[in-house]
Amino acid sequence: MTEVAEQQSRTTAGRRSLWTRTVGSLSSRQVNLLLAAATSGAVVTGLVSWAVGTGWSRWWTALHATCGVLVVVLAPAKARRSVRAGMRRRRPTRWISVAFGVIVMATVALGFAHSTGVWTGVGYWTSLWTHFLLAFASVPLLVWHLWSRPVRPKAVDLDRRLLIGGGAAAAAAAVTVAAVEGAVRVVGLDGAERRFTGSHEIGSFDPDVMPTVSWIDDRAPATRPEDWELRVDGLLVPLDDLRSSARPVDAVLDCTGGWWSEQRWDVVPISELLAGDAASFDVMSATGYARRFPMRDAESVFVAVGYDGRRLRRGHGAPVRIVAPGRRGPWWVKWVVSIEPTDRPWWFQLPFPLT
């Protein structure tokens, strides 16, 4: 028992002197870049994934799922490194430091959960949009952060030590998110039946089920259906017309909370209602709300005003809403009440609305 014992000693000892020639090897500066590359990396990752509907939003997914796990590998050198000694100076902004470390462990948490789907969130509230909340939250502690204590990068931290410490530690986070999606499926979680965006299934072909949820602020309009009206081109456009001439199209809405459901949308192109030469059209909601698409997409963007032959409830965008397929939910604008073409690009107007 003793050889035994000693043995798993020697290999104990081993893989620790391995990991400390590598990520333990690091020195505190190179620690921090590290670090900084990560949260910055997992920032960008995020929203790109988040704004993306494609299949090729997969690898920002991935990447994204990377850069937050190294965070989290990185995490005992930076508290052995430096957290303990800005501890002990007791500047009154340590806290700050400590709630900006607390919230960015609770964003990676989240994410874990959500993407293992142990732990999805209640109701409509989700784990993946808390999950955008704090991080959302930490940016500007990250930019504050990274402001009161500036690691400006020198020639001397690109090192031997900066490439195999800093290859072992990103190889680790990337083994590690591959072991977790192998064991999800495995073991048969919920999230292995997850979208490429991360989204899980609710209510597919059965419009009953499916969310009813809104951007930020939105509030449905109190207009009476009857009483609608829709602008296509400064033209009014009746909806007892746009009714007699939908037809069926099934299409995902993948909405940015973290759910995706499939509907037999019934439903008008684009491209049948508006003309012309302009470079982009715009969509305006009742309530404010708009997106800009680019005119190239007016064949395969639609109006809808039903599903499975029913008429949308009014949670739903009822009675007129943008269907847009390969788009997130930020797309599918609800409560249409006019489409106009313009000549600026589409691409001219924020990544996301800020209400």
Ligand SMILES: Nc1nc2c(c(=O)[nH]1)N[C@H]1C(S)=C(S)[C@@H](COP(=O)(O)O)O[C@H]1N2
Second form
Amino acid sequence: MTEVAEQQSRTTAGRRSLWTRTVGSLSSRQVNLLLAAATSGAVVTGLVSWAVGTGWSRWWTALHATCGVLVVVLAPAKARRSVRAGMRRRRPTRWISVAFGVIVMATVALGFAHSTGVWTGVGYWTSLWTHFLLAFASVPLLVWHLWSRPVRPKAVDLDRRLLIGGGAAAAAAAVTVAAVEGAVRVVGLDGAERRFTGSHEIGSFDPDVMPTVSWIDDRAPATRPEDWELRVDGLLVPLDDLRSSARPVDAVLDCTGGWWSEQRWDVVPISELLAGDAASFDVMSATGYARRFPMRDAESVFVAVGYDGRRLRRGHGAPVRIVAPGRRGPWWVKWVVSIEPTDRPWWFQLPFPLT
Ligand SMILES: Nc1nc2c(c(=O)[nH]1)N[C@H]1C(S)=C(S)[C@@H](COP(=O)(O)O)O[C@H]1N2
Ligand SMILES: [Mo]
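Output the structure of the form predicted together with this ligand; the preceding block shows the form predicted alone.
Once more the chain from above appears, this time first in line as the rest of the complex follows.
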């Protein structure tokens, strides 16, 4: 639609709605800027909500949802302005942009499915993990899209229209998130029972029902538990010693795949195995998977050998795994073979493992 035609359709529609006067008055450059902000904001808040295991996570999750809905709120404006013009230009690469748009919408739809609980996925393909995989796949497309059609913010874009239009769109997104949250409660969908991290509960105090998962593609090692060697600061720690000194601690494992489960773990605090004044300690799995913790957490991070007085299942990390209350799933290293003090700071590692 041309500017003139758009103007006419507005006048024929009679009184201009609040929406047309706010979001409708954004220029196509401004819509693009807001979309770039919403998508990058969604990436950042999504990753932070994964890294945070405490009550703060709630706000990151809410902000993340708002960014996602903001993309949907702006989609019609985007379609009316740049998409039509872009398709008319018939560049062969327009299909990459179309694919990008479809993936973004599918990502938002999966996030919606997860958070409302209408569909939480099957097996490995939980709706949240699939949501992440699609988002991850879309990042190169996003980079290409921005690079091939650069929207350099200009001072003229930062006008009252952007403030009012962007504000209205963001407010609409926030209200939608709150309304969906409320509706989920009223209708009694599974999403109402979610933890502050956004995860759904599965198999608490029932280890047989608790899922066994890996971060990406890690696999249980073949070594038999009776041949297992656990080394702490280089010294062999007999598993029987751990088993006899273990005591129960209730703790929630909250997987970034979007589920959580509480168990009564049989544990020994790391501080009882490791002494000294190193800055951090490295926990290594037989598979090569590893995480580094700050030494101040040695009292609140545990090695577990069982739950409910039973031994761990292989899938749950037998014979020894980490139990790290308040930290998200990736920290709960399974099949531990070594715990080593180190002077490197705990944050000197990838934020998430690579396997
Ligand atoms: N060695 C190893 N430990 C691991 C993982 C992994 O892939 N490899 N995945 C982590 C993640 S992301 C989660 S959620 C928990 C899952 O533990 P579970 O399989 O006992 O439910 O293990 C953690 N520990
Ligand atoms: Mo996980």
